[in-house]
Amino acid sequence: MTSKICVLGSINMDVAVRVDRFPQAGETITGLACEFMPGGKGANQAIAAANMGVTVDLIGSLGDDEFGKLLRNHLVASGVNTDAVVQTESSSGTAIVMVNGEGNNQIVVIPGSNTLLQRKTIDEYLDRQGSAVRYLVSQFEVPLDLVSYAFGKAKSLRATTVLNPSPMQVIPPELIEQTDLFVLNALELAQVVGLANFICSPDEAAQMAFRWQQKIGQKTVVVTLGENGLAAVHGDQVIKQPSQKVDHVEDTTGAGDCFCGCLVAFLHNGYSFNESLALAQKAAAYSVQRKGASPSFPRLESLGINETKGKTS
């Protein structure tokens, strides 16, 4: 059976509202446009990986509404296997995404059917796929107990587990133990280590990531810093990489998901850890120059990368 990436996560319809600036508390402003775009961190990361030419399965839950039909069709058209995406008698997950003139966003997520995912679905999938699952990726837009359960079972099948703890919640000790690779942004790192101040510089992020790694064990920790690049701790190696330069930031929605999905895809395809970081940054930089989440993600050829490992143009 072909080795693959499995993503356990959310599927949402993003209601994207574009504004010149974000409103202040109690203020009403006039928006510029309103668009419906497929989203959800699980779906986004699955599509990002599939765009890199990897076989990707998604475990998730959709409602029995029109959004559910549209979202499933979008996943299938994007090359994601939806056999483990169940339908429930509820509304599908929705996210209200406000994007300002600088491309920054504010997001409110209404989980909907994402909260109704059952352990049975995970069992049926992993029992069927077994050791074919090389990487299992998840986030915090589905119930934490399911993420922890799935990671434990995946580890018993010798899969590598990847956690993007977003939106941040307290990470249970057993989930930390079951996770091999953490991918989080600067704010999430500050929250997980208990800092009141925002982490901005690669030096500070590397230092905090190293301290956290020493506390939780020999885990790999990757911290994305937007325009300031990234920092990572991988084994005994501390890595700092500058950001990819872009001409114009159109919309940062989904950039972190693009990075995470592509990072795992490149690792799956045999690139070194440092190469995978740089290529995932390149993919995320591509995405922020276009509107929306998954519709903005690049395909392999858009990055000037041949399918053969290590050959770039």
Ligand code: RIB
The other form holds:
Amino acid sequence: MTSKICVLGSINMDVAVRVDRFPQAGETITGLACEFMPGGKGANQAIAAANMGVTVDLIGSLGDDEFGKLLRNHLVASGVNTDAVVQTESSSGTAIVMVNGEGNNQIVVIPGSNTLLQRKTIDEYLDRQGSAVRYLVSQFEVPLDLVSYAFGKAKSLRATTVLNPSPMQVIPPELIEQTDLFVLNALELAQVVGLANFICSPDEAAQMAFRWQQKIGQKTVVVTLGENGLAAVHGDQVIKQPSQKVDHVEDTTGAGDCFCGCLVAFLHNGYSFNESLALAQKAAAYSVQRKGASPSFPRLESLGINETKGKTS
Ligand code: RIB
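Could I see the form predicted in complex with ligand RIB next, after the form predicted on its own?
Whole complex next, starting from this chain.
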């Protein structure tokens, strides 16, 4: 069987609203535009990886509504296998995404069918796939106990587990134990280590990631810092990389998902850790210059990459 990446995660319809600035509490403002766009951290990461030419399966749950149909069609058209995406008698997940003039966003997620995912879907999928799953990637928009369960099972199949703990919740010790690679942003790192202050310089983030890694064991920790680049701790290596320069920032929605999905795709395709980080940064930089989450993600050719280079079987 072809080796693949499996993403266990959310699928949402993003109600993307453009505003000049975010409203204050109690304030009504006039928006500039409203569009329905495919989103959800799981779906976004799956599409980012599929765009890089990798075989990607998604485990998720859609509602039995119009959004469910549209979202499944978008996933299939993007090259993501949806055999393990179940349909439940409920509404599909939605997210209200406000994007301001600087391209920054505020997001409210209404989980809907994402919470109805069940163990048996994970069991059926992993029992069928066995060791074909080289990487299992997840986030926190599906029930956390399912993420722990799937990671435990994936580890017994020798898969590499990748956790993007977003939106942040307390990470159970057994899930930390079962995770090989953490991909999180500076705010999430501050939350995970119990800091009130937002870490933003690469030096501070690298220090904090290193200290956290010393506490949790030999894990790889990647911290994305937006325009400040990234910091990572990988084995004994502490890495700091500046961001890729962009002409203008249109919309940062899903940039973290683009980074995470592409990072795993490049690792899967045999690029070194440092090369994968740099290429994933390039992909995220591409995405922030365009509207929406997955509709803004690059394909291999947009990154100027030869499709066959570094690819594993
Ligand atoms: O990370 C961006 C995503 O977060 C959006 O697409 C939205 O659906 C929420 O899941």
